[in-house]
Amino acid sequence: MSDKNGFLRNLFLGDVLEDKVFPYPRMKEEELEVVEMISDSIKRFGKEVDQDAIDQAEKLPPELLEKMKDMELFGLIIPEEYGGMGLSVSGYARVLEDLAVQGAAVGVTIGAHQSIGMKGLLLFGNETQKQHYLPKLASGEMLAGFCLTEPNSGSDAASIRTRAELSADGSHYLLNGEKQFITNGGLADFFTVFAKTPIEESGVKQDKITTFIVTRDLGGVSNGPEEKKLGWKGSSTTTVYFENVKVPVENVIGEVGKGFKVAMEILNNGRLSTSTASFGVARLMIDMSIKYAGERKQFGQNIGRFDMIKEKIAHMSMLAYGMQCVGYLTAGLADNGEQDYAIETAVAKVFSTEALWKICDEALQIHGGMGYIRELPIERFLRDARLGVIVEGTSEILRALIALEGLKTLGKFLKKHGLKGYAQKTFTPARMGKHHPTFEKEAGLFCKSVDKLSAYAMQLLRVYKKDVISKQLHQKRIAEAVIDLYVMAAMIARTSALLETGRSKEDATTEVYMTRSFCRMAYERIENLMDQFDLNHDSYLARLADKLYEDGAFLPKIADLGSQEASQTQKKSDLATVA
């Protein structure tokens, strides 16, 4: 067990790190006050934005972005003593919840600006950087982009081929590159820009990635013509070019050699944004089909009468609820000092990104035709919320990312410790005791579940070693175990919390309802999961792949098996041929 590792991390080594989710995180009065002050506004705000008309138009209106700015919300996370709100992470997640209702174009402008477009500067800025930029960034006299997304370079930011090469004199960089799908790339001044840069350690010269602020005045910053996307419609999303821009070494964040790291930290915390501004568009989806099944009537009665609709509402409950608790918790992690949440986070992104996906789905299917209509905004958010699984990590990657990293704690512990060790601490199973005791069972299960995850892992490092960084099927099984985890701990904490507040169980039942619904489907599926270590279809999959791309396309079609009389011909040739 270690207290410097965090929550999920320690899961892997069969330890529940209570104090790490209890009790459940909370936002100071002072700072729940404003933000609710923020919401009011935003609130009223969203009356002005015809999202129809923006996404239609595919631009957000100069004179909405005007008002963006007045209302200060590009400078929410910015320190007071530079021009912004000062918001912590929990009360910046709060905001976002309600801006990403009014649609794409404000919740993205906003959030890419914030949450990674200038998120280096905040984390990683010297003070002189941070005293020249952040007023105007603030302001919104300045909007930010984060420039990493490269033609050849998307989930491997490793291999990127924009370059900066140091001047003669040491006073500059000269860049040259362009990166791809750049969010705000048609606003920006501000870009955190993510290059190759030559440098020597240890006598060894090599490439190795640099940070930089470029601003559009330094010259040689262009960029093309506006995406045509499927969703995100009225956000900019361009191709950004630099072409022997001059960038002073002053510019450079953080260390030279040192941008992996920066870029890491930045998709790290911007996973949190994006995870409960996914919630905000849930709960408005959910609260459209609980209207609407209350009212459509099939059959001489409610459509939300029948199972099939009751269980679709249960089920986009279940995970809304989950999105709001593991978003939450996370920030709270974040705000009270937790240094190691990367885990957390991608499981936050990848969990509620996918839950929203699945919440339009169904609150499209319950609206029937209506939710294809575009005179309901379901389609859109559905549109909207496809590129959720995509943006600051990839559902796939970042499922790789969950189970590898969990996978080089345990390692880590079998070098130091050994199997003696492991075999040691298997004798103490997983426990939990600071929940309500209303979720003693759900407790029980979410022990239960460590332990097979903890036995998984071991069994995994043990057969594989370290070629276990190929087993992706594996790892996702994997992943998927610490995702239902993550939000078991997390909804259990924060029902606790809820009941111990003096609620009665009578006044929670609807959160009561859903933490132990999806704890105990959890417990089925992770059961299901960890009994695939040998029985699984994984080579069966990986063959017909391989099939398929020899043959470079889908063959088999109707025409293969021939006519009805050219059947019935060979069936008389084939007998004739017997007798």
Ligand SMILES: Cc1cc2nc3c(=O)[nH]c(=O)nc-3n(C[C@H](O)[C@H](O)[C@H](O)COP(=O)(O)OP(=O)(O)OC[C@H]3O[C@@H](n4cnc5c(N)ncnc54)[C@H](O)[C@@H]3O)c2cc1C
Second form
Amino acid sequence: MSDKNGFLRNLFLGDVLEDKVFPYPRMKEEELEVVEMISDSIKRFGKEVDQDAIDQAEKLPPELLEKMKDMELFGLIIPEEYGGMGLSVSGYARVLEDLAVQGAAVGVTIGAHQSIGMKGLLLFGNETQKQHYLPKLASGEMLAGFCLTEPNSGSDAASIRTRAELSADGSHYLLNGEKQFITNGGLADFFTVFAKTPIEESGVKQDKITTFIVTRDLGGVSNGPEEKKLGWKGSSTTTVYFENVKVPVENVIGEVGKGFKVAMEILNNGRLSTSTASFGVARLMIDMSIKYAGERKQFGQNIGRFDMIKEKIAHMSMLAYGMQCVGYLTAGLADNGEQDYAIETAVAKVFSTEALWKICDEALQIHGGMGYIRELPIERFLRDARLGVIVEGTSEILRALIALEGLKTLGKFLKKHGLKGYAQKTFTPARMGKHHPTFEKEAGLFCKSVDKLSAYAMQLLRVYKKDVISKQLHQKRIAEAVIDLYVMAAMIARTSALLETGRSKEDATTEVYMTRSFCRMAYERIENLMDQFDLNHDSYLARLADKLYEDGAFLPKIADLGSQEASQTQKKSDLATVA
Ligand SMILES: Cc1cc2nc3c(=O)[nH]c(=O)nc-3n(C[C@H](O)[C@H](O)[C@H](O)COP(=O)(O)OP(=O)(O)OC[C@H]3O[C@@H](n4cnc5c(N)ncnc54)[C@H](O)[C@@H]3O)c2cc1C
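Form predicted together with the ligand structure, per the form predicted alone context:
Okay, now the whole complex, with that chain kicking things off.
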């Protein structure tokens, strides 16, 4: 058990570090008031935002952008001494909930500016850089973009080709390259750019990634036309080109050659914001669905009376509550100075973005044909939601990260303490004790599932050793279990906190039902997954995919069966042969 390691990392060792999730974090009174004021002003501003018109025009109107600047929405996380509002991670997360509901154009432009565009400067910039840029970024005089992705480098971020060569006099870097799909690409004048720089370490020359502040006024920076997209239509997405840009050495963020870590830290933070922003939209979809289910009549009754619709509403609400619980738990961890929460943010991002996609899909289904029509915003939110599972680390990459990070921790433990140490440790089963008595059963299910996860991870390491890196379907099962476990823990902690405020079980019925239902269903899912170490379909599926790659296309066609007549003739000739 290690306090330095995060809550989820410890689950791989069978340890439940309750103090990391109990008591469920709360915002400070003063900040709650500020956030509520911002929230009210965003709701008023929302009345001026014609989301459908923006979606059709595929452009955020300049006057709205100016209004967003006047409302100081571009400086939410910038400390007050640099002209921003200085919100905490939780406060910012709460504001993003409201911004997301105003449509992707508004939410994404503000979110990308802060969550990733200038986050590197905030996290790793020096005082001179901060004083120079942060006030302009806070006022919106400068908008920011995050430039990592390239045409040949997406998920594999370490393979970028953009280069920065130090000048002979050591005064600047010459930057050349092309960055693809950059949010705010057509609006920003401040870019956080990742480029390969040649570095000599212990006499060996190699290319390593360095992070640079690149502003348009340096010259040589240009952007391509706006991309035509499925969703996020009013948000600017372009390629950004860097041609012989002279970037002063003073513009390096952090250390030369340490840019990969900077990129990962920024994305780690960005993922957190995605989580609560997704929740904002999820709540809107559920509210609309509950209302419609209570109004729309078919077969002489409200469609909401049918069990298949009830099931959808119940599932949607459990998912949304899970999003809210993990989003604010993780934000609270960051605010409380927890150092190791990379697995938690990855889980929060995968869970929330996938849950939002499901919720939008079900909301559309509940609305039937109406859901498909543009008159309602559901189809637009569904299109927008699709991107969540791709940006800032795809769901596949993050599932691998969740599993491999945890397995690494278990591997280190085994190296230090051996199998005997592990056996001694797991002799005592996982334990949780800080929950409200209402959740005695759920806490028990959580602990049983932790033991199962730890045993599965152990078996995986014993059987495959370093080869676990290539065992993606085992990684996927582990990640699924970890995702469910984090949501379970977050729900138990959050609803326990609610009951401990003095609310009776009756007054907290919705939250209690959601927690109970989710935990019980998650337990069954985990049991089922953790039983699939040997009994699974992995090799069949891999063989099938390999065969399809060999065929080069999907070849089976109905004509392969031949016609009825041909089949009759064949039968007759077969009979004749037998006779
Ligand atoms: C609208 C929009 C806005 C964006 N904004 C920004 C931005 O502001 N800044 C920025 O830098 N980037 C941005 N991106 C880029 C985005 O982050 C990438 O698209 C994303 O990281 C995925 O990279 P890719 O598109 O190259 O897909 P690829 O990496 O080519 O992946 C294709 C598929 O293969 C899967 N895959 C890849 N590797 C593995 C593996 N090892 N195991 C299993 N599956 C794997 C992926 O999960 C995915 O399903 C944006 C993209 C879009 C569409």
